[in-house]
Each structure stands twice: as C-alpha cells, then as structure tokens.
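Below, in structure tokens: the form predicted alone, a single chain.
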Amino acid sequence: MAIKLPFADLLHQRDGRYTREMLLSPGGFGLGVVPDRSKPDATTPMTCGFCSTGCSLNIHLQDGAAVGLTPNTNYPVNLGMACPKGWEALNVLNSSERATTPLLRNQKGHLEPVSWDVAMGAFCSRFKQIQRDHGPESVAWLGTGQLATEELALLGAVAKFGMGMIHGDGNTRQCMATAVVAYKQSFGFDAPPYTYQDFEESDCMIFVGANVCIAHPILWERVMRNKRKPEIIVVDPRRTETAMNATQHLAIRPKSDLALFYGLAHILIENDWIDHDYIADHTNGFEEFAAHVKQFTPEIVAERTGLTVESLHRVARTIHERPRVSFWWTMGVNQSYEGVRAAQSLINLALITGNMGRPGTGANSITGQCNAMGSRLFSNTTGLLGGRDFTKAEDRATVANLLKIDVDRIPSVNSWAYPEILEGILAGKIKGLWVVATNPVHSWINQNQCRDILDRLDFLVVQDMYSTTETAREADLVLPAAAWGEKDGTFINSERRIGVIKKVSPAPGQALADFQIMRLVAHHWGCESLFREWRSPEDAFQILKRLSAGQPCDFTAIKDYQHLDNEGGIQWPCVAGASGGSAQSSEFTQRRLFEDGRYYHADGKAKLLFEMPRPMPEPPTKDYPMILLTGRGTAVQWHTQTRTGKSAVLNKLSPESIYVEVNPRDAREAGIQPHEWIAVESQRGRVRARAFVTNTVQPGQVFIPMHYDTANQLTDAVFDPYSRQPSYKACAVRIVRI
C-alpha cells in the first residue's frame, strides 16, 4: 500500500488524546489554551469551513467562546482526523486584516469608514440608479461556494426576486461547473453518486487530474484505510504526490484525456469486458458510443497520449478484473476547454462496466470548496432553487408557490455565467457588480484582463471577511462579513452530506453574518416583506427543505440542525416517510445513489455522451515552446490564500514565495540553476518565480501553484462550451533566466 503523508501523525486522533505540547507549541496546531474537557458542555461539533471534504471539528469552548479545536472522532467523514488547514480554522479568524466596518470610497478616491446605514444607502441608491439608467440587467452579482447554504439561497432570492437582477453566478463556475453539467446531461440531475466509504471498499481507484494527497488529505487517509489491496491508477501529466503512491501512473500528454478514455472504452468493448445487462437496462446510446470509440485504437491512443500500448491494455485489464472500480476526478478534468466531455468519458466507462450503485464503484467528482454543493443546488444563480430551471414555467410556479411570492418576480431566462458577466461588463451592459466572498482579481483566468474589466464598472461592492483582498482594494464599497465560526448555517460536502456550522466566536467590530447583510439589503431596498419567513438561518433551512421536496435532492426528513448533529450529518436524498436509521447505522450514514439503476431522466436511464476531441487552444510554439500546468501546491495552502495566508503556522509549512517546477533537462538547456529566480512568460504576462528543478514535471512542461497572486497573469481565458468553466490547466509559455 502507498505511503502516508509526512504529517499523518497529526491527522490521526483515534482516542481523543493530544499532548499539551502539541497544542501549545509555537509550531503547533492549537490556540494556546487547553479547554476543560471534563465538562460535557465544553465542546460543540461543527463542519470545517475549508474544503469540500466536510470534516467535523469539536470546538472547545471556555466561557462560551471558542478557545481550541480537535477533530471529531465520531463523524463518518473524517473519523477523528484533520488536515493542517482544519487545525488552523479558528486561528485565521484573528487577523489585523479583518474587515471590521463598512468602507466607502470618498471623492478623493480613498476608502473611509462609514456606518451600516450610510453603506446601505450608498448600496441601494447607486444600484437603483444604474438600473434606472441602464435596465435591470445592468447590475449583477458574483457569489461563492464559501457561504452557508442558507446565505446563498437568501442572496439569490433577494437579488433576483427582490432587487430584480437577472444575472448572478458563483465562483463554483471556476471549480465545479463541468461536473454539474456532466452529471445533469448524463444522469438527468447534478448528482455525485458516491459516499466516502467507497474509498475503503474499492478494488481499483482511478484518479484523473486529482492530487488527492494534497488537495483532499483526509480523503487520501480514507484510501489508506482500504484493506482490499486496491490498484491505484493515477492519470496526470505530473508525478504528483498521489501519482508517487500509485500502482500505475499514466503520465499522459496534457489534454489528451478524451483520447485515453475513449481508447480504454475501445479495448473494453473489443474484448467484451463490459456489462451487457447493465447497458441494456440502464443506459441509452451504447451502439452510437461503441461506433464512436472504434476509431480510438490502442496504437492511435498511444501516439496521442504518449503512453505505451502495453500500459493501455494493462489499465483496461485491471478495470475488467477488479470487481469494484471507482473513477475519481477533480480540477484536472473540470478546468478544461473540453472538461464536460472528459468527465462524461469517465462516466461512460463506469456505466458500460456496471460500476455504478455498488460499494466501491461510481463516477465520482470530488468537489473543491466547502459548500460548492450547496451553491450548486440553492444559490439561485444559473439554476432555479432546488436544482430547478428558470426557463420552465412549472418550476417557476412551484417556487413562487413555496415562497409565497408573485411568479412574475422570478426571471424566465437563465442568468449569464461568470465569464459572460465579465464580458457584459466589457461590453458596457453591466455597470454595477456585487462580489460576495470571492476574490476574482486574483483567481480569475487571465488576471490582467480581469483587472481591466472591473475597472470599467460604475460601482463595485465587495462583501468579505477581509478588507485587504486584491478585489476589495478595487471596491467602491466594502461590506464587512462574519466568517466561518462566527455565524450559523449548513454546508453540503462532496458526498452530499449536510452538516452544521455554528457561531462559536464573535465577529470583529461591526462585521455581520452574510445572512444578516442580505436581510439589511432587503430592508433598505424596500423588499423585506418578501422575506418575512427568512428570520434566521434555521428558519431558512426549513424553507430550503420545502424547496427540496420532490426533487432528487429531497431532504425533507431532516428535522432541524440538532437532527444533523445527532446523526453525524445526513446525505441527501433523505425523504420524509423513508426509513430513518441512527447515527450508528451504516445504511443511514453512508448512502450512495443509483443502487436500483434508476437515473433522473424521464425514462430512468443514463445517457452515454461523447464527441471528438478538440486540439488544445494554445499549443506550444517556437516562441512559447513549453506547456504551463497549474494546480494546488501544498496541503496547507488554500485557493488565493485569503485565509491560510493569515496563519503563521501554515505559512511556516508552505513555500514562502512563488515557485515553478522545471524538469532537469529543460533547466540544463536554459542554464537555470536550482532555486534561482527566473521568468515564466506567456502571451498575456510575465511572472517571476523561483526555479524548483525536479523530475515531477516532464520535459517541455512547467508547473506553478495557483495560490500565488501573480499565477493567473499567465493563464488563457478559454472555456468549456457546455459548462463555461475556465481552462486553467494548460497554456503555452517560455522560461527565461533573469
């Protein structure tokens, strides 16, 4: 079995015992206080606010306030483990860079403190004036997968039903849109089918563009618990930490995924290593799919991918011989110009081999942000609340009836997606933008262009827990928001598990929970009567239950937040009238979809979808002869480092400055020495980075972590045509000695 991570000793907490030195040491993971655990009311469990794994942390309280944390040993997600980010989840709240009061840009161009009344007056008057001058579509918002589900739903409801906005999207467009569209098209609903128990019950796990060791270390620990001696197959151009632990590493050429998986389907079909009964009973389109992949012979696929014919046959034979095969992907698939079809090529492999609905199987997208799933279902952005469709009259009528509002308040057209909103600003169609808990000036593709676009706005509002993000510095109005640990609500993790977050610490200064900011907006806008029932996050949770009824994501059997705590979180669907179970019931705490082979299309069958691979939009050239790969750098960095960068401990554990991985052969040819500063240049920008000479990247490729503020000056603004997700992972660059 593969080795564990270097910090694995910090991940395991089976018996609840930690040394005082571990909690109090300068490099430790505590807050400097060991709470009295002899009192049963001294701790409260809550879901972590970093990644989509959705671990549960026991928050230790002293005089009612949080003073430390330890992993929850009884939670079915993390089983007593936490990664370094989780250990530091409370510490990042204590920063001098927290937004503590509203800030409004004055006539001299400076942000100055104002009251909430003045801030809301400016917010409403400026946005209303823009709408009067340019129409309701001239104001938009960009949300996030970081907010609680209740906050996301209220934001989307206030913006669309109260303020009359048409366009709003979230930063989940940057990470999960491809998986959403792939599942909707193939299954009929955005429905990741798995449970984390599948990591422990699979005979073969195929990870595609997924460095789980680094991006989701607790899930990798679940892989480590697998006692079935599984094959671990990693498909990734880089020799990532996960690839180093694989039994088979397929170091494909960047963006040759589709050819590879069509080629594997070709071998499986040619050898009759497929499940004919499952295909006939539960899928549509097999004959067309089989005809399509017939052209992807092993010889052709080997040429396109850079792999050997033997390695292709070995993978196909492994899939055939192992009883339980699971396919896992993250951003290496999603963040691609043909990501939807790449994801569906994995879904197709699972379907034609019957690896669906059974323990240890599935076509499984691992989410990125802590509440990307909540955003996908309830943010009211490009899909109507509860996974519905704005363009369907019956869906609009249902939502209007459930919310007791006039159906005419619900738009009958879909919102523009994130890149289309930015294009709308560039075209002068959108003049006002409300950015909530996201940092596009750092994270959006082709960063320099993004700055130029935002500069064209008449009014930019940024609502964030920090006043110093790259986007907040550009704002005309900054609204100070409470953080995880300073408010109540729920998150939905990658395996569809709904978990609770709680207020265990006061927000600094005048900062308010995002839920309360949305209520303030509704009050000052004059539409608060529409949201009388949205008094608190838990009231909103009851509204969301109503909105989920009859949908695939139905969770009407969940009573309240206490019920979620008692059961160790609950996966949707959880339908009223169905058998409940208890927290000790594995049938209740670990549930997967499609066990009956029924999908969400009208005929109950899944669709096999495919198309020809397209060439890389920006391949290497004579002037830019190398391919830039991007991704997560270490287990202690998170996205734009807005939070993790505030932790002294996490900063000690991560590289201090931006670096670029360069193959030794390329370094020799360019005369580059290890650790010297070099320039990485694309057609869009030039980034200084320290050279890390390593065999983890292949010749002709370089890798830069996405976390550093200049990384996206290089990336190319191209998008998947179905999901509109940016293709961050591959563009043409050159390296130059400085």
Ligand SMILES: Nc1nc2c(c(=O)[nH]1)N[C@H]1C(S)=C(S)[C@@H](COP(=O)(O)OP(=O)(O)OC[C@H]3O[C@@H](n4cnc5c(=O)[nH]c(N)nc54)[C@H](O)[C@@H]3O)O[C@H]1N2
Contents of the next structure:
Amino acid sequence: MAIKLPFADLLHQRDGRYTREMLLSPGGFGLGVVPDRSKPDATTPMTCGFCSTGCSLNIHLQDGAAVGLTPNTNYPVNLGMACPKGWEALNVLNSSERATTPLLRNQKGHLEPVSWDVAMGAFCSRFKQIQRDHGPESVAWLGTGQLATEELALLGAVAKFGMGMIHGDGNTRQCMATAVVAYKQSFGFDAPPYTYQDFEESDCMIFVGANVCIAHPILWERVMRNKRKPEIIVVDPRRTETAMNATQHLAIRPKSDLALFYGLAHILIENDWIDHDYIADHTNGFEEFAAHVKQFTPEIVAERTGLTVESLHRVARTIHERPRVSFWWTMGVNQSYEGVRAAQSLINLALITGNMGRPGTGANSITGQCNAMGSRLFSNTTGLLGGRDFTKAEDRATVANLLKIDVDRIPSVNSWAYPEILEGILAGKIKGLWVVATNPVHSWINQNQCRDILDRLDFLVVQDMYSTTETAREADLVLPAAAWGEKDGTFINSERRIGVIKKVSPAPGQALADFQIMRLVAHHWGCESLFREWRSPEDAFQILKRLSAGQPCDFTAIKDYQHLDNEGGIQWPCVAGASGGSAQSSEFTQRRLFEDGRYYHADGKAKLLFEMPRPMPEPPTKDYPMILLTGRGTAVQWHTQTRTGKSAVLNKLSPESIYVEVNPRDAREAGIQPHEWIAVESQRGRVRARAFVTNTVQPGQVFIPMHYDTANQLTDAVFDPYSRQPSYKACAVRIVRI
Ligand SMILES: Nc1nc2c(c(=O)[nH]1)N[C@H]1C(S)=C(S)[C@@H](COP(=O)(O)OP(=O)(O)OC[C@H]3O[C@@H](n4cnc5c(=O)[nH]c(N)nc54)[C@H](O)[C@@H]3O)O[C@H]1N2
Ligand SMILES: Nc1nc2c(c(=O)[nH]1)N[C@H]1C(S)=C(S)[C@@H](COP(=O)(O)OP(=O)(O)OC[C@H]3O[C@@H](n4cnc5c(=O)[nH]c(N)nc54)[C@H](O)[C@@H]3O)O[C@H]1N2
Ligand code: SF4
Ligand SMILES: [Mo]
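In place of the form predicted alone, output the structure of the form predicted together with the named molecule.
Up next: the whole complex, starting with the chain shown before.
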C-alpha cells in the first residue's frame, strides 16, 4: 500500500527507528518506542485517548500493527482495569466516516476531495488574504485537550509565532478553565495537587458535582479499593450513580454550592474545628474569610440549599473527625457562572482544616479529557508555553530564548477566551477560524447562536479524524487527521502523570498526524525555519522539557519516551536531584504537591478567596418553571459521540436516542408517560426527547445528557466572569407533551 507522500522530506527518519512500512504507511509518525517485532506476541503500552484518568492499555501487535488490546496490569493508574471506552479504543478507528483526504468547498458549495498541496494552498492564501485585509488578529484558532502535548505546543507556536495570530483558545475553556483560574489565584500556579493513591488513602472523600462512576469509572475503582472505611459524601442535585454509592448524599439545589461550602466553613470555624497552625503558616486572608462566612449560618444555608441543618452539621463533623479528608470536584463546579469562587470555597475548606499535602487529602479538581492537563500548560492560548504569561516581558524573553526565535514574534497581549473569539466573529473582527479536534457546533453553549456565529466566517477550517462531525460539515476546508493509535506523543492525566501514545495503526488514506499537519502548515506558510527543531514528536518533547525548566511543572529529569514507558508514566514535577528526580523507580510512581506547605505565590502562602453568591442568571419562571441540568449520560458515551458512536459494542450499551430525566411527580402533573416523546423548551430552542421518568432528578429539575446533538439548543450562554467557562448546568426550561 505504498502511497506517495508529496512531502516525504517533512518526515524525518530518526536513528533508523522507523521501519520502511511505518514510514510509507499513510499518516502518523513511526513508533517512538519500538516494540520487539520479532516476537509474534509483542505488546506495547500506551495511554488511553478518552478520559483524563489516563489508563494504560497494552496494545497487542502483529507485524507491528495493532490487533487488539488489554488493560496494563503494571501501570500505577489503572492496575489492570479499563472501562468499555478503553476496550473499544481501537475499534472506533475503522469507520467509513473517517476523513481520508482534504476536502475543499467548491463553487457549488460542496466539499470536494483535493490533494494536500491544494488544501495547503487554500489554507495559506485564504488566511493570509484575511490577515492582509483585517489585520493578523482576524484569524484565530480553537484547539482541544485531546491532542498530544507536542501537537498542542506546535499548533500554538505555529499559529502565534509563525502565522502571527493573537487569539486562540480551546475546548478546555468548556471544561477546566475554572479550575485553572481557581488554582492560579489560590495557589499561584495551575497545580492539581493529588496523586491517585489518595483515593485509597483518604478517610473521607467529598465529591462535588462529579459523577465519577460514569465519567471516571476507573478512578471509582480506585475509591472502591480504599480499605480505611471512608466516608463518601456526594454533593449533586441528582441522585447519580455516584450518589447512590455514597454514605451521605447532599442533593443540593442547583448552584447553591457556594452557600453550602461557606456554611460548612462557618460551622467548622464556630466549633474551632480548624487547623490554626496551618492557617497561620501557609495561608493569607483568614480573618477576612472568617468574617465573610459568619453570615452563612446553618439556618440560612439550609434554606438556600434545600438541605437540613442536621445534614450540614453531620458533614462538618465528619470533616472534623476524619484525619484525612479530600475534596474532589468536576463539572458541577467548573461549569457555573460562579465556578471559580465555588472551586475556591472547596480549596478554602481544605486549607483551613489543614487537609493539604498529606496522603488522602487535598483540594482536587478532576480533569476531563485525556490531555486537558497538557493543554493547560502548553497550548499557548491564554497562557504562554510552560504555564507562563504573555503580558510579562521576562516570560516572553525566556520563551524566545529557549525556542531561538525573535522575541517580537511573541504577542505581548493575552488571547481572547473562546466566548470572546465568538463575540469577535459576531463583531466582524475575526473572519477566519481554524478548529482542531473539537466539535463546537455540537458542544458549545446555545447552539443556534453558535451556528449563526460560525456561519459569518469567511473561511472555516476543521481538522478532524472524521469528515462528518457537525462542525466539519460546516467547514470550507476539512483537514483529515490521524487519530489516537495512529501517531506518537504524550498526554498528561489528572494527577499530572505524563504518559506516552504511539502509532500502532496506519492512518486511513491521506490522513496525517496533527503534528505533521502543523509542520505542513508551517512549510506552506513560509515559517518552517522557526520550527526546524520540531522534527518529530519526540524532538518536540525535548523542547517541552526545556520550556518546563524552572517552572512548577518542571519535568527536565524525564529522559525520553522510553523512560516514561519504563516508569509507568511520570508525574510533574520531576527535577534532577529533587524529590522524584533520582534514578530510583519507586520515587517516580506517586507524588503529591505541597507536602512542605509551600505554595507558588511569592510569600509561599495560599490565598483564601471568596465572594458573595449571586442569583442564577436564568432562574425558573412561570413560563419556564424547571431547571435543566446537563452532563454525561453513560460510561460508554464520549462527548459529541463522533468516536464512541462508531463502536457497535458501545452503541449497544447506550440509549439509542436522546432522553430527558423527569421526576415522577412532574411527569404525573404534566400527564407524561414513561418513554413518551416530549418537548423540552427554553427561551432559545425546542428539543424532542424521550421522557425517562426517574427519581434521580428532583421535582422541578430535568437532566439531558450532552451526547445528543440537540442538547445545547437549550442552554444559555452565560459564563464565569474570571474563567469565562460556560455555565452549562443550569437554565430555565419547560416540558410539554407533543
Ligand atoms: N463516559 C464519559 N466519561 C467522560 C466524559 C464523557 O463524555 N463520557 N467526558 C470527560 C470530560 S471532558 C469531563 S469534563 C468529565 C466530566 O465529569 P463530571 O463533571 O463528573 O460529569 P458531568 O455529568 O458533566 O457533571 C457532573 C455532575 O454535576 C452535577 N451538577 C449539575 N449542576 C450542579 C450544581 O449546581 N452543583 C453541584 N454540586 N453539582 C451539579 C450534575 O448533576 C452531574 O451529575 O468527564 C470525562 N469523562
Ligand atoms: N450541555 C453541555 N455541553 C457540554 C458539556 C456539558 O456538560 N453539557 N461539557 C463540555 C465539556 S466538559 C467538554 S470537554 C466539551 C467537549 O466538546 P468537544 O470537544 O466538541 O467534543 P468531542 O466530541 O470530544 O470533540 C472532539 C473532536 O475531535 C475529533 N478528534 C478526536 N481525536 C482527534 C485527533 O487526534 N485529531 C483531530 N484533529 N481530531 C480528533 C473528534 O472526532 C471530535 O470531532 O463539551 C462541552 N459541552
Ligand atoms: S477510564 Fe478513561 S482512561 Fe480509563 S479506559 Fe476508560 S476512558 Fe480510558
Ligand atoms: Mo470536559
């Protein structure tokens, strides 16, 4: 199957490590870590490409190509386990919907197959023309937390330093921006402090807006391995699978988290159940915080949250009595108009009770996508490479020096965040958009508005592994990408562990690894000399190491991909000489941050930050009397289902059509029968869905999973003021019979 590649010179054979077949197979780079092909039963480990748990899967190879997989038993994350998505990861690659050639919209308005040369010609001429007419900032990009870190870094570097863009952001805005800002403000750096071992070491785990059983099933397995008889407290308006397995479920009113956690702080302080030494030595702002929470009396908080005063006292007492308490949160916190302060209300509880830096403790945000953590550090979007700041001359000089580029190529202003990029399109300031590995037409908030905005673009490029995604169908140019399993690189999981992904399968047709696409763009744009050193993902990894030096995420002591494989992944920081930097294996396996109580602010202390809770932007009204919650539906469905929807097995395990969870009382009042098709309406849209009558939702609330393409027709585009993260999880709707 020798396909002639027009740009073979862009593929670099390194140390003879790529076999001829690998090199000539369409797309992708060769294996960074070469399995022994002489053995028929050779396997090679790699990190799963779905969720941020970062399980390791052993890929079984025949003649160097994947024929199956099993979970890795020797990996400190998953210990031999995988969820159905992991098991099916290879099977979603083979699909007739794969993008196999570039597609360019022709005069008749149809997407038509073209060569890479034509595609790159159109890409450069259209974007350059737009920049000439409207300025360099009139072309922007939207990236993802689902590419390898090397690819994200190259994308961000080519776009900003090569093509002169100013604005780029990614789907991590929809997901982790709140945690990023909360950590930065509180700790001085975006640093989730925990290691997964903490699930097994904790005496009390408090899960807030996190449905771990569904969204991170293998992390839940780790919780189940805890032998300390832990108290498991779940704070979620819904009686989720996770809540059903809790020892205490606080079914709070949507968006009353801030009141709840200030109320718990109130009780802890009143009873003197706090750690005075820790507060004095390691925090700032306690007096002000204590004064602030004084008004959050148990009675007031019970009223706001819909919980009983007794249940508040019970949780506070549990926090006090248990030696090791850990706080875990996900989208129920992050996706809120006051998410940053809600996340910080949890961080504050951990700080004032001294539940930081010890086994089984921590203020722990669980990430979502396989490489959200890589995008947080290296996507070069709203933060400069390596967790730096575009607005700081010193940071720009450091990066310019490390990359050997002219410092003037680095913008001195910050990117707009995702919602501002969309506003920029609406205002006619952004005319060209490059969308890589995300599907905004399905996943962005208030879908009809989003479609209308993207329609206004002069040129939309979508780089995806499938040509059929909702967003690809709107594109002027589709660039076919190799997928997980068809390319090399690294991911960083929720506990900051860096793990390797590899090419174990050829990409279909002319699809190329995103890394190669970025190199092609640089080549055709005429800026490839800036990226001479970025020959392959593994070369890029060495550049990333340099970029991490001296930062809290310093991982300069990791040698190379092979080293990562040998150690079962390695968590940052990993600095020579410091903890974890020695050659001893055991030191690489588990590491948590802040064991010395030193945070990244100049004075080494964490900040206690707080604010008055605000009312919901769109509370229920007479016309729209119910609150819509959205989120993950099943463990087998991934986001917009472009991937999981291709697996026959996963499709069998998930509901075929969109459904809405309705409480039996509301169903009765509206005369709705179970499984009946009903309409859910908000001020923005009307969605048909099957009624799933269930007690998992409270009266007055309904839940629709995000996996179906119409769900976001209902949601309301409001954002957290600090993180600009969309508030997907509460808007007003009504349900009606059809
Ligand atoms: N199977 C599967 N797993 C996934 C994903 C997937 O698509 N499918 N996606 C991955 C990604 S990117 C992410 S970000 C994670 C998300 O993981 P999670 O955040 O755990 O998942 P969600 O279902 O979005 O939201 C969690 C819970 O927040 C609750 N919630 C809503 N409003 C509130 C509120 O006001 N307060 C509180 N306390 N809770 C509230 C919802 O009822 C929901 O049960 O999952 C990751 N894992
Ligand atoms: N209502 C509601 N909406 C939500 C949420 C919610 O809870 N409620 N959650 C939000 C969250 S947390 C998230 S993270 C977002 C996710 O939203 P999206 O990022 O839009 O969802 P995905 O389906 O993961 O899209 C990833 C795209 O990348 C493509 N892809 C996969 N691998 C590769 C690759 O290697 N290269 C390239 N080039 N393409 C690839 C896939 O085919 C797919 O089209 O959704 C958000 N939207
Ligand atoms: S839990 Fe996440 S990382 Fe592990 S196998 Fe499932 S999808 Fe992959
Ligand atoms: Mo996410």
